[in-house]
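As structure tokens, one chain now follows by itself in the form predicted alone.
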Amino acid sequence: MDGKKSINIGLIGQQFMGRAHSNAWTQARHFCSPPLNPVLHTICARNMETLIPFSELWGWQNTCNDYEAMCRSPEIDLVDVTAQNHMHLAMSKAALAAGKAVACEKPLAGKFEDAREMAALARKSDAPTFVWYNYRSCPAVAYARQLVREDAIGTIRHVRGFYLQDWADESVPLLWRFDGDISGSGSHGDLCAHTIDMVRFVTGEEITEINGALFETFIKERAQVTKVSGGGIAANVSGSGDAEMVPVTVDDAVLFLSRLEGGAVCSFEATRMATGRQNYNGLEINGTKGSVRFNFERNNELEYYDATGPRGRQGWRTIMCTHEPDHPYSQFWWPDSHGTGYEHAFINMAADILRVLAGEEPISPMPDFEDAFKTQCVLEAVTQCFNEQRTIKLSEVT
């Protein structure tokens, strides 16, 4: 960025991704050797009391409650936006107008007008954009992606994306996530952006239309929160028993039928009600010449299927994800075998948005605002289709 070494972050929020991103910052210049040095400048939330010792604790330099003061700040070079949903146009808009360097959390919006709002926006502003879909980032998946560039699967014809999780049962009170002025959706926004842009990353194909969808909501009300501590999806957090009774107005699970451009057919599915899956995210995809299998779970390995070599010696084959210099990422962290875990996707995304900022070549093609709203556009699609009850074409989705 004209020259500069350094890059000043101002960071949005101080949960869950406020967390995340805090580390990624900070260990992307320990490990990953960037070309800009991200300085942990400013944090801003609206919870003062907490964000002073979230700033100490993660070494922030400022903080603030005002967003907008502190996108219009000069010393300010990139925004990083991990509110909740419904706030990211507002706040992403704010940055862009600054001439602002922005990094939204996923997915682009809560609400389908929202994003396409945010990538009208970043169509008119020089100022870079960044959508964190961090799976991307995950060794195994950018080396599937690689697999697939390199014909070893051949002609794709099946795709079978998932997202399941079990953390959401009648014990979970009205968190934001389950409220859909706030969040825009449920399983479907906040859990199958990631597996829809996993698809969309590793095929390099885009999704044509959509063939079917179901949506389901099992509990239909949640009591009101109460008590909210702790940084994980839902840790710490409480309903009394005498708490009023709220609607949850999202969905608990989605599953639709789909095909992409070239002609293979897919099938996804998410739900935060999978009983014993606790982030089990990833897709198999079947071609011509063989398969691949990624499971975040297991999320050092992926599984390929050779089919070119005699019919009796086929079988899975799991690959650890880990090799220098076979593997992306891998020469930055640990041996052989050594593994890494849910942080580093992050990490490893904050160090190619520095790449991109220091007009470098990033390790894995990052999202921007244009790219995360064509998942954005599958996301309306699903919905449109459950709600019509037919076929959607994704160029009837603009």
Given for the second form:
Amino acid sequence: MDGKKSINIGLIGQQFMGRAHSNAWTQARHFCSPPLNPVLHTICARNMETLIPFSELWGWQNTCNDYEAMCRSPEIDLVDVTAQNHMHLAMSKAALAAGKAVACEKPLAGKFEDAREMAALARKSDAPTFVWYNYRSCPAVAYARQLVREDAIGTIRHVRGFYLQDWADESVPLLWRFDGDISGSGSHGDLCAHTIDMVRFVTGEEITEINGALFETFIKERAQVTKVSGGGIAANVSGSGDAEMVPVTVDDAVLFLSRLEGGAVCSFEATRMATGRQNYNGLEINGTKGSVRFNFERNNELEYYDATGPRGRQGWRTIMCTHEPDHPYSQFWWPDSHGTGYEHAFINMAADILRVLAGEEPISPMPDFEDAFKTQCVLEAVTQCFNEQRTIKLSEVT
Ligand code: SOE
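Now show me the form predicted in complex with alpha-L-sorbopyranose, since the one above was the form predicted alone.
Whole complex next, starting from this chain.
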């Protein structure tokens, strides 16, 4: 072998994110030269019938359906949580109590109180924590951050953040994503959380206040789920024609206005009902010397406007963020313009997690529980702003 130390991963969950993370831990070693070798040691989930074929497909060495036992096992070094949001606290708590590193899916938790407890537990623990805000590790997003840090766009004045999808019409039954007890919120925590994290990451600035907010639930009830298969968002899920209708307890859309600590004004919007937008997670940042804009549907590209030359020759340029060594992570992937996709950000992030665990610098700063709690505070402030119909300062949300 290559003589590197191994690290045994225990993954909880076998759905969409279970697949994304199984792939990330596998490919990180193949492509990104991490300083530790991740071993797919144990996969843990409730449904053993599907878990056995899942583990065989992805090469997990062991299966189990008791996450507490897995967390306690001396053979496990890192617990990776991809279970539904309402389980993030209990699972992270079990892992931290056993002194294990934790990598938890976003958002940190569905409920603000859970997130607050998770941040407190992480503060008291010596174990490292990570939250899978995967879009940070998309090369074009990491390059946007680099441009801002190099002062290529000057002082930031305006930010627009948006995350638009279109998979949630009336035909979609009451998946867990529509059940507030499980998910905590709808497009707010599921989608907008990513964009808030991305804006914080790219600008390097914190959101200081929420000045106005709007939530809407267009479809008030949905059919009880009768069958779920496959690993996508809503693909292969059905509610039978005569299934009982149950109330939806989350938002379908959220919009809010806010300010950044450097004085910029920001708007955010997220919805699962933006017909024609399928994974339009993006931002536009306008500064005094230039602007950047990005959306994930064209994830290899970053648009950049340089306002420092003669006005008559200025214009948006589209940069393919695939060139080594200029673009972060490009050294691990394909030649110029051969492109990367959704899974690569997870792979890049898995490799960065391994770098942090080995005491090395990650390519992009990794969000830990403390950092992800800041994003969660923004989510909570937006909810309070809508409920109380007043400006909420982030300093009020603790
Ligand atoms: C669902 O809308 C979802 O899968 C989110 O949960 C992911 O975090 C996002 O990146 C893609 O869309």
